[in-house]
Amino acid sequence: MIQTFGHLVALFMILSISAFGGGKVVLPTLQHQAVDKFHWMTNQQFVDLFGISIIDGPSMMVVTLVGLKACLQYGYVIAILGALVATIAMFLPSSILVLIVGRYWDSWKTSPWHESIQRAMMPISTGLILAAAFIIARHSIHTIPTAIMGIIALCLMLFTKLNPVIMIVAAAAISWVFLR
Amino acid sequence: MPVEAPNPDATPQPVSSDTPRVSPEVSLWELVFFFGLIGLTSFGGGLTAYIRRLAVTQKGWLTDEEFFSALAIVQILPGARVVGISIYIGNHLRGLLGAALALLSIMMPPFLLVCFLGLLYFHYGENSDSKALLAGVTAVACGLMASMVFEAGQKSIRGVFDVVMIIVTFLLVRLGHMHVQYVILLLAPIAIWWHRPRPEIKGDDLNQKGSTP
């Protein structure tokens, strides 16, 4: 149990300071570690948990669920503790970084390197998000109806301002009625 | 409430017009309530604009300039943008304690909700009803992910080099199974060097060449 906590902390502290461009960019590594290395869950469970996590909160709440599942074998109380440990490990290091940089910001606010870093990091984030999208697609688009729902969601996101939570709830209802 | 006691300046609050702006006094309870509410209603993202409207326009806790300065910091740092902005505002108003409370209160509602849904999933996830539900949820999640690829790509591609970086990153992760921290350690220095600030003279040269017929 202590060992699992240790793995969670070590993993998420590294991912925390690697998440340039938001939590989504660490998904490929998170999937690899949670499924292939530590065997906390199956690929299908990972993608299910990702689906559940985007219903609310900042983009990285799947971390909470990975912590929950990793410790589920020790009972519900420990599982929630695991979720808490994972969430803290994921959000604390990057938060401390915000405070530190915020303090010294004024001195390099005008530095041209700021623009350089931003332009340099964005394509890397994009490549990582692309890799994450592939992982999600492989375990969510199994059938023609799911493919159609995915494409409709993509189009709605790109061309309307519809709240994604409404889409999720609607898709859950539709697939419950038709795919049961 | 011990929070508001050690605060002698609170009473003679002059509504100054021309003096340099001082951050308004905000009680810790108000901070907790503010960020708790945002955490509670943070369904589906798009929160940066929402926070700006509430904190800058409605509450006047910070100026627009301060807000965008914070956004600029948070954008080049790792981590979720909304969380970074919240911490910055908390720190700006009430120091370290404010930052810690902002983080706690924005995270607590989604944490509890997601834990609850997760436990439901592990309890009932195997029956056919929830499998059918989840098929729809994950399909939409995939569509959202794809839309993020488009949005990120649109923002980041401004030249051939950017496209190459996207492809190299993708291949390293997808085929090379390289972990995100090593991808960044490897590629970020190269990309930052490529986009390094060029000396001004070059720009002037180009301008002069362009202007002289």
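Definition used throughout: the rigid core is the maximal C-alpha set that superposes within 1.5 Å between two forms. Since the model is a prediction, treat every value here as computed from it, not as a measurement. Positions refer to the first chain, counted from 1. First, how it differs from the form predicted alone.
- With the core held fixed, the Cα of D36 is displaced between the two forms by less than 2 Å.
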The other form holds:
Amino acid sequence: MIQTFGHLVALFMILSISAFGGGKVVLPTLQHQAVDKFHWMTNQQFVDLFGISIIDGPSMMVVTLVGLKACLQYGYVIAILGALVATIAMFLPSSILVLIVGRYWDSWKTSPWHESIQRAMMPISTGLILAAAFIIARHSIHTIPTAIMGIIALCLMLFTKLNPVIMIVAAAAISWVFLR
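Based on the form predicted together with the partner chain presented above, generate the structure block for the form predicted alone.
So it's only the chain below, everything else dropped.
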């Protein structure tokens, strides 16, 4: 149990500091560590937890669910503690880093590094977000109907301002009616 807490703290502190561009950029690493390295869950369970996390809040609440799942074998009380530890380990280091760097960022505007860092972050973040999307898609699209729903959702997100919650409810209704 202590070892699992140690793994959670170490993993999420590292992910926290490396989450430039938003939390979604660390999803590939999180998936690899939770599934392949520590065997806290299967790929399908990871995708399910990610799906649950985006229904009612920010997608990075998957961190809380991974912490819960990693410690569930020790009982519910320890699982809740694991969820809390994972959440704090994910959000506290980056919050402290942003607080420190934010105080000085504007004073570095004349430095050539300032603009270089800003220009480099966008393509790196975009690539990492695409990698995360690929991992989620690879483990959640298994049939032609789910592929069609994924393509429709992508097109709606790209070309309309439709609320994603409406798409989730519609996809759930379609799945319930046609994919049981």
